[in-house]
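Next comes just one chain, in structure tokens: the form predicted on its own.
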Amino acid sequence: MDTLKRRHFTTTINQQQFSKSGYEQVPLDPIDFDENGKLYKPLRLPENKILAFWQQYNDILIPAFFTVLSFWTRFYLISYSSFVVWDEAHFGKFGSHYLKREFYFDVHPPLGKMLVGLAGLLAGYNGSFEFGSGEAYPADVNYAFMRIFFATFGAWMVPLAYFTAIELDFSQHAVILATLMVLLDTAYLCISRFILLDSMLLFFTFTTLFFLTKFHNQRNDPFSIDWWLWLILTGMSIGCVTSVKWVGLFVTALVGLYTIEDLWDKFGDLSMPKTVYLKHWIARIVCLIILPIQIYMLCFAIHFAILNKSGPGDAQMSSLFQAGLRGNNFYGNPIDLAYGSKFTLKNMGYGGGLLHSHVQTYPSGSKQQQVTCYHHRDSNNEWFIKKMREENEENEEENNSTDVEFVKHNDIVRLVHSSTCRNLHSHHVNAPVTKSQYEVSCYGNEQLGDQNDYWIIEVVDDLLENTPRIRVMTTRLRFRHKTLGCYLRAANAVLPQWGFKQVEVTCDKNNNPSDSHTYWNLEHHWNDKLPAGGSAHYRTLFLHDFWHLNVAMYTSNNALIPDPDKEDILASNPWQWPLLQVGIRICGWDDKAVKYYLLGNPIIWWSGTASLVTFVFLFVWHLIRRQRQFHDFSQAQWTHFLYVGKICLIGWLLHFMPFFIMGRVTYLHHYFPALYFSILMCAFVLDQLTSSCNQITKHIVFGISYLAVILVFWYFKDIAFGFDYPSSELKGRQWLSSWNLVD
């Protein structure tokens, strides 16, 4: 434990004093205390060579033993199921897009999925497999190698837990218990063995906490090489964990709270020069804010550089971004909008889709044809722009001639849906979701209609140049209803199932010129009377694309809400997780199929939750006793007690409580990062409860704990390694009726 700092107290006694008193001087061993007030005795090697070897090298042998076990458990029978399991269907497909360099969209940042693509590349996979759910892997897809790639991240979690427990200054008993619990949790084991993001998320969560504890132990040697090393690595780890999933922001918040407390304590140190205090601020801003942001942005820059071809996720991005992708036909767009043109209209709000309509009608309100925003290419996204109905005869003459009339600012127009020939329409009917706004529908046809079919085009500006014409992709437009004065808007409110979960389009009564959700631009544009514009006209900026994609991810993530019209048997509520009241069948459940059940080791989950409650009682108990001047701890020990308790308890709360306020659908695996902090708390609390016991009692208590974890793991191991016999044979393992392990 190279980071442990000791205060040495040696007693020196005058030689003459001993001689005069008739005593012989005997040299005394130093009494060693670490910064947490714990006593360390000098190591005396036993005469037995084996024991001497063990005592000298156990700090290497123990973590090496656990690391070997970790890799073995993660790799064992990893190719047992030759079918696409659970979310391998999603993340394997994303990896395929990287190999084919096709742009796609997902709610998670790109680092983890880029690593999926890297795993496929190293496995010799060419990206041609569709990763259909439950589909058998073809012979040319080395799925076992890809699973091993991600299992490696899961395997490294075990030694990280070991060394983190050491940095938290746990006893050797507690260090082994924490390591054993991470090693033998069936949920950690199971989820690490597939092509998923969770093993990477957990790995970087573990590294962030490990680096933070290493940095904490350098607090008395600021600005040293080691101090800088662990601070920089903490920042890099934050950048990586947030680049896999935004859940990484929770451990980032833990580092942030630690940093705030640390700087606040230093602020109260009047002996610290102001220049040194300022250096502490600068170091943390650079390493814990700027560096992680740079890593996060770098992942997106690489993401954009790799995915340079048109793909299924194009519509989530701005029109200008799409124009830069290879394989699209934007270069054929005429640049300037003219009457009679057919076009698609994209909302410029972040996460905005394409103006869309289909033959289905609203179930209430006007019961007219629905108008929505849709994020995928479809012929129902196409519209014609025409003049007011009163000018029909002139329009027909213009359409038959070669003359072109360009659309301009403040023109009154009709937008006619290409597939159904109905007019974009609004009226005094409340929108189905956003009741404060007017409904937008499609109504009538070329002959049938009224004044509510007319819209006034307002040009906001052009992103690239100052021009009086309305240009494809670059001109920002607003559509004001001629009669109602409201503005066409799509603000990412999602329609129910009857609207196919597409985005609601409304007419906004409020004129807010800065509301980007009322901004629209032309995307595709067809007009045989106009020449193609070419690709040189379109260019975009990285920062705009980066921000646009992140807001689209945020919007889509918030749209993953529970569907009241559809039961999700995999979803669960956060309050069910700490007591392990649910498990997940992550594959088909046929008797002869290889099956996996995502369920934690019950003894680990329940004891972890119990330890969190126990710590709160211990804290209150000791706080009361200290107030009454009963000092069970030295000041150093009390500081250490609070430090570890805050890391574990606040870390658990940060990773657990946010799911109660999230509107999105939640699953058991969302609890896995929080579980780690409860495991550390369990080892710490047991360490505290046995601190006054003799060694034999400690051996017995921790030995029973080890045995319980091992036996329960062995009893439940098949659900993680996979089993191909009827689930009815596992009836004895269904300890709770809420588990659906057995039909």
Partner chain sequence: MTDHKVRQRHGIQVMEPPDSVQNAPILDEKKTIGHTKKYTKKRIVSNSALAILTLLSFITRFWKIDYPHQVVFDEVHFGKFASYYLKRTYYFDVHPPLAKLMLAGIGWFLGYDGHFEFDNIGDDYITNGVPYIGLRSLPAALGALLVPLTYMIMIESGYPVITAILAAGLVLFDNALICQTRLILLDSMLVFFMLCTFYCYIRFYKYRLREFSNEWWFWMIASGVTLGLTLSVKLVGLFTVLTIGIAVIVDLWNLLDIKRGLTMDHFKKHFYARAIGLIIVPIFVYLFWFYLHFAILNTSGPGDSFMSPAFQETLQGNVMSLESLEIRFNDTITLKHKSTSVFLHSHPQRYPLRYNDGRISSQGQQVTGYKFEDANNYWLIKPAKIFMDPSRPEDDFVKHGDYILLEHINTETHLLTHDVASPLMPTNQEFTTMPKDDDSRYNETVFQVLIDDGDSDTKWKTKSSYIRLIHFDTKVALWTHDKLLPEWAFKQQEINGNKNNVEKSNIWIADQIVGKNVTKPLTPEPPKRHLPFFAKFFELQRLMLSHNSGLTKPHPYSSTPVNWPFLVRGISFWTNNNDREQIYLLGNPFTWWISVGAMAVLVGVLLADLISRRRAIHPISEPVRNRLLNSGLFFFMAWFIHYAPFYLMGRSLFLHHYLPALICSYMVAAVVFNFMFVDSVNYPISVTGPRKAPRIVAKAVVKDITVITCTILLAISACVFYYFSPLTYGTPGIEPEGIRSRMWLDSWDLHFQPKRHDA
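With the form predicted on its own done, generate the form predicted in complex with the partner chain in the same format.
Shown below: the chain alone.
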């Protein structure tokens, strides 16, 4: 460790160079040099008391000033629109579910929505409001308080940006520019003022980057208290950001890449003892992998603990989990399956749904009635179990008696869809999505049908006890097709729009006995001839539920693909974002209504994007000069240039590029985390470009930048604060014809 520290120390001395701007001036023995190599003169406090006070405390006063401004902008007129704005409809509703403790399902992890619930609780809201889109808030919902709760997260972004810029060693000018840009971006401002997850996502993204830069600056003092503190905080922040939205994984990837590079560097340090190197690894594994996962899981544990009543999201979970929720109607189920029973069938794979059919037919293949897996309660999920037609006819009379015949392992049965009376059927036709497997359809009726309607029930095991019968919820079943020998399977492949984005059901030719997607269990069960079952003791494992829910979230998220038949005016393409070619109307556009338009501050977005390009050119330029042995930078400066460049550019790419690959529908606000990296890059690049200028030029250049940001913000401020006059009065602000600010 000692050697390590000295290494850096000696290089600094040897170079005898300090950055021209921004590089922290560490007092060195015995003499200090200023940037021109002259003697460094210690600061003398001026005579004027106010100036003296300013010089002594400006590192507190400036951020304090910006923080105050930040809170003021975020809170100003926050209750102006007394209607449910945009996605408040979703997240408000989810918050209500926490207050009512009803189980719901959503594609995002729970932390953000639990905080919505918390905000509601603190505001004294009882969860009874429906949060219909565009509805007026009733008097008893203190929506202003709830909005303030989230705006607080948004407000802290500004000081975080300030201190991050400081940690990145920006010059005072650049620090202020970055802060100002975060403060005065209309998009950040607008999105922070409502009950939405984005302000929290942004807040935790900002904290992650801040903690990472803090940690980076402790690199020469490993395993010190501060080093541990910032490492642990980085890990916690990663945990939080991913628990709000999965988009947080992008900033996690940034931290991951940083860590890999760091460890790779240390790997090449032959003077470092192996035990120390191992310690570095362990510290990172514990703090950056295990700790975040623990936080993520903790959020889900709390989620499950709060939501202990049956609610709209039940069907996404396993039958046993549902049985553990209060208020469901499983207790009336007869326990053992018998011929003639009506039941619903649940797929036991992670994220599995209920076997479903509806009158719509397959557009290709057999063109017979569709069979899918569906995650919501519906009478189309109900099926009857019957014997083979041949046996049925013989036993016609017996069936009418009160005798009950239970279904056993290896019985050949027919499954009849309750509302259409068609039989579950499979045949030599390839499935629509998973082409290598057979299609499953509904075909015929009570009389009409063939051998392809028959399935052999195979019991895998029973989760509770061994019994020859088939028990509701606990027995794991497989269905083998009698003639094809394939197995009924649903593996989260989503059907296109013609199948209503429900999950495809296929018949798998390959018998893979350990594939849980071929396992099914009975969920609801009705049979008048059988006695109602008691309340058996059902219990599930947290890890199982946790994993199950995450797979379900992943599947639903993938199903959010743009619908080619329907034009979504709010959605946009990723390539439209960096140049701010779109804005979003986030509420009704009546002339008299209070309106908000989600649109960034154009000067910030455009200069951010321009700076990314400029950086690439700067980088290549310096690279070529170095290849020709022109060293414009000292080694330390070059490393720092690369470090900041990598953080900003790779951070931006990580937050932007994945949206091109994603199949799901994308919106403008998905770009907001990436914007932060372009803002930092903008300040950094301006810093680099003016590094050789004198102080006055710098004042002028940065002064103009500040002014531009402030003026453009002032011009556009109404779209973020809300306006109740006709949008046509803002005609002059429609700078691009692709914005729909004005009709």
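Here, rigid core means the biggest group of C-alpha atoms that superpose within 1.5 Å across both forms. Only a predicted model underlies this, so the values are computations on that prediction, with no experimental measurement involved. Numbering follows the first chain given and starts at 1.
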Aligned on the rigid core, do the two forms place the Cα of L231 2 Å or more apart, comparing between these two forms? no
When you overlay the rigid core, is the Cα of H358 off by 2 Å or more between these two forms? yes
